[in-house]
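As structure tokens, one chain now follows by itself in the form predicted alone.
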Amino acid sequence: MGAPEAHRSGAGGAIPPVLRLVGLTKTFGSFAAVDQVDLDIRQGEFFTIVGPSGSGKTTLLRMLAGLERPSAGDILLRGERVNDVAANRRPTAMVFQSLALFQHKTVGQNIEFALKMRRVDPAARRERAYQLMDMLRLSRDYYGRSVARISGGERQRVALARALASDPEILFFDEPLSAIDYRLRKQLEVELKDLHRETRKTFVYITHSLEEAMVMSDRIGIMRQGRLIQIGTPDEIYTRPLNKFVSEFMGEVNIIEVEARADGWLAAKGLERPLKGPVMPNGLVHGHLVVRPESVRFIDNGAGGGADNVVAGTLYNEYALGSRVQYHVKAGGRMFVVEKLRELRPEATLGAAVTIGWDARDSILVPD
């Protein structure tokens, strides 16, 4: 699946993409790790590719960076085919998951490495390193310090500075935040988004975390079995998933298997009452109703409280999430997830009978 036609070159005078993939494929024997991928990435965009392990996202990124050669298809950089151009001859840089810093070198030597290879004057190299250290909130006192003696977050910043040192057009990121703790990861997500805004460069980022992608990205591509199965803004991915796989990949959502009934309602697997939801598309009799946790509410009187759909169950557990609380409600042999602001928490205690409900307009009907 490619980018919308309105963003392709020649479509109503639209600006050509900085990076275009046409039928990009990578095979290993009979296995297609990347399978006929079409994609346009815009100048200055933060584009994130999300997928589970084995979906092909790392192989795709390595081809874009020049570290793997495509088996078929083309990579076009500003309209020029770069399939056979070596990584060090492309105006791009990559931040690896392992960071790949030189452990025997100082912070400054790591940042300046690409500039030294290009025979840039030492004074100019140092000045560029200082500029990047200021931008990335690294004290200039770290310039002569060994990278083996700095923290994980500081190492991340050094890797970013090194990638930016040669002023690349495009930065590629191979899950750079996956191996650090939650608090630092959330901090660096914000800093990466700020860095993107400040530099105005094109970022292509891969991760297995849709939450991470939602925070930082302009657009997201969901990858499965070597193919991009949905591309859209974070809001489009979250509110209009194309199928059950994307819905499940969004995290903890309520997914109910349903079948069409003659009266227009939906028969729900495991629930006694039929449900009201979007109309089944012509020819589709089976699907999945997706209801986000924040769209489900507790109903005090059990009589519906104005909700289109009502389910009786038991309050099984609750989990504090800072300003929000997540509740698990056991009903019809399944567990519903409900999420509310802390001040809207129900009075019911664990094990108590509760009634939950949601409106048809707050649900999405997706195929398998």
Contents of the next structure:
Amino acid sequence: MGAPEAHRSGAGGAIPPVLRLVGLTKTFGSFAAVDQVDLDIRQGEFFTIVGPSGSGKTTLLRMLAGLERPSAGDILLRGERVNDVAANRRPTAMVFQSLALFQHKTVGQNIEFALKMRRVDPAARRERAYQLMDMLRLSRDYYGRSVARISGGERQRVALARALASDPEILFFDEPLSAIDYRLRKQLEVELKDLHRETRKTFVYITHSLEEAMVMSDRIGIMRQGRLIQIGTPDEIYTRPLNKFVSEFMGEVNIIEVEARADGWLAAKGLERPLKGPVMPNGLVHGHLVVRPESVRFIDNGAGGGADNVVAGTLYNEYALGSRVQYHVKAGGRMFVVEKLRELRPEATLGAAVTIGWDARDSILVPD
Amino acid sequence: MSALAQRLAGFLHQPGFQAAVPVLILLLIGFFGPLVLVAVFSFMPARSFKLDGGPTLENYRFAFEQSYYLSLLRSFAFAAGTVAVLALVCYPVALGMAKLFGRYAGVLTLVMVLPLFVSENVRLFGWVLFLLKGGGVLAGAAKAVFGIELADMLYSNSATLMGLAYVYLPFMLFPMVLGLSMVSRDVVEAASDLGASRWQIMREIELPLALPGLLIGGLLTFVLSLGSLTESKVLGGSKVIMIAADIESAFTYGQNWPLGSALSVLLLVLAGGLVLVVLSKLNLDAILKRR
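Next block, the form predicted together with its partner chain, ref. the form predicted alone:
First the chain shown before, then all remaining chains and molecules of the complex.
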């Protein structure tokens, strides 16, 4: 694990970036909400910024959209500095978290708003609105309907169509799916990715869910306390998280605090036996071993293959997740999360003693 | 028993209705009663103080023959003028209070409300001292400092309009603030992001969304100015006679209650009709739900 620079895989390719951020900073009083962010966003990519609330991701996006003025640094759009260009003069459009639909207008009027502001004649506006409604699978019957009278999913589509109407170069998304129920959210994630494929526009998306980011993005930037701490493809982030913070972001993983021993093994608090894992980088004594729930397996006593690391514990509880089942195993004063396909269910009742194990190659060692 | 009578009986037996009976009686006697009395008096023969005369339209005919309709028109013009002036003055202030000033909006609210604690007459006479020709504060200062002789400003239409706008400003401002605070920041930013200029945002987004507040403010100031009496008396003097002054003098100097009543009824019907028209355009339920 090196410096963040090392994770900008393939940066500086043949295509110049559509959007370049140089030392972009936004301070509120003495607090730096966004702190010296450098980032190149490529033409046509789906870039997602992931971070917890308060990490500065919304402020960053608002600066890109022109809704907030940077305190320092530059925003370059195709090489041109746009710091002082107001939102209404940038060739970008934003989909807001609240969607910010115009409640007093119809679906058609909402979609056509950007065109009306540009004084496009009504017939052409209507044609464009129909075209977008077809693309987003929104029935043309909705054209004259008030946006106050349509469903949540339909409102999302109207907001998307409205942002696309003026054919912007870049689309910004400020957590548009955060307030939507699970099933619809999953469906809209897929639709958004398909929309990205169809329009070939540059999408810059922010979310607090790494899972959501993984589904849709070409590249992901992890944001923490105003800084982009890791940038990479979903694969890179998944297999090589920069530190404990990034690993924790990936949902339910086992994170075991470890210390390096002289013999190369790792001592874990609460566990009797030392663990075998990747080699600690030079000079590092303290770290965290990350093991995914699906990498942990149940080990039959005696029979069956062993594992590099074996931990004895008791089965605390099990949770069905559809095709998989998640188990919580109490061991060494902590809870291990194990996920297995339904077919691989262990023959143990709740409270029974079980042995779990994983191989060293399935674990990742990360710093704090 | 018919269905209607059944429903009425059911309604009368509701605890809610029964609990409201005392207030209802108070309203009937204290609020509705006098209005009925005025309405009945307007159909009595001129200068009678009893309700035993035959009904007659003589007072209404007299009101139109004696050009009282001119005062009525003048009152409507002043009311419309007051609404127009206040709309222009209050909009930027309301926008600031609803969107920009943050916690300082409270201070501004206090400053705006403070004059209401002083009697309206006292405040208007303050303006008289200020505008008085020769010895007035404004004229005196202009003469002493700049050596300019100011024209007479008191006792004119413009002084009256100024006085009306001054007195009724809070009634326009606060509903307007309420209306504009219903316009969310997101929606304004979305409009800007989609290419709208400041004027386009105002026309397409702010005004339509704040319309309920603007209408309520406009209605309040219009109706209040329409029935106003002191402003024109103090700042307009004998030059500006509004309908309320005519009504007052019919009841007092003229000792002609039926005439005063007829003028009152005319004003009431016109103003009431206007209120009903505006209120029919307002869906208060929708406004409250949208917040």
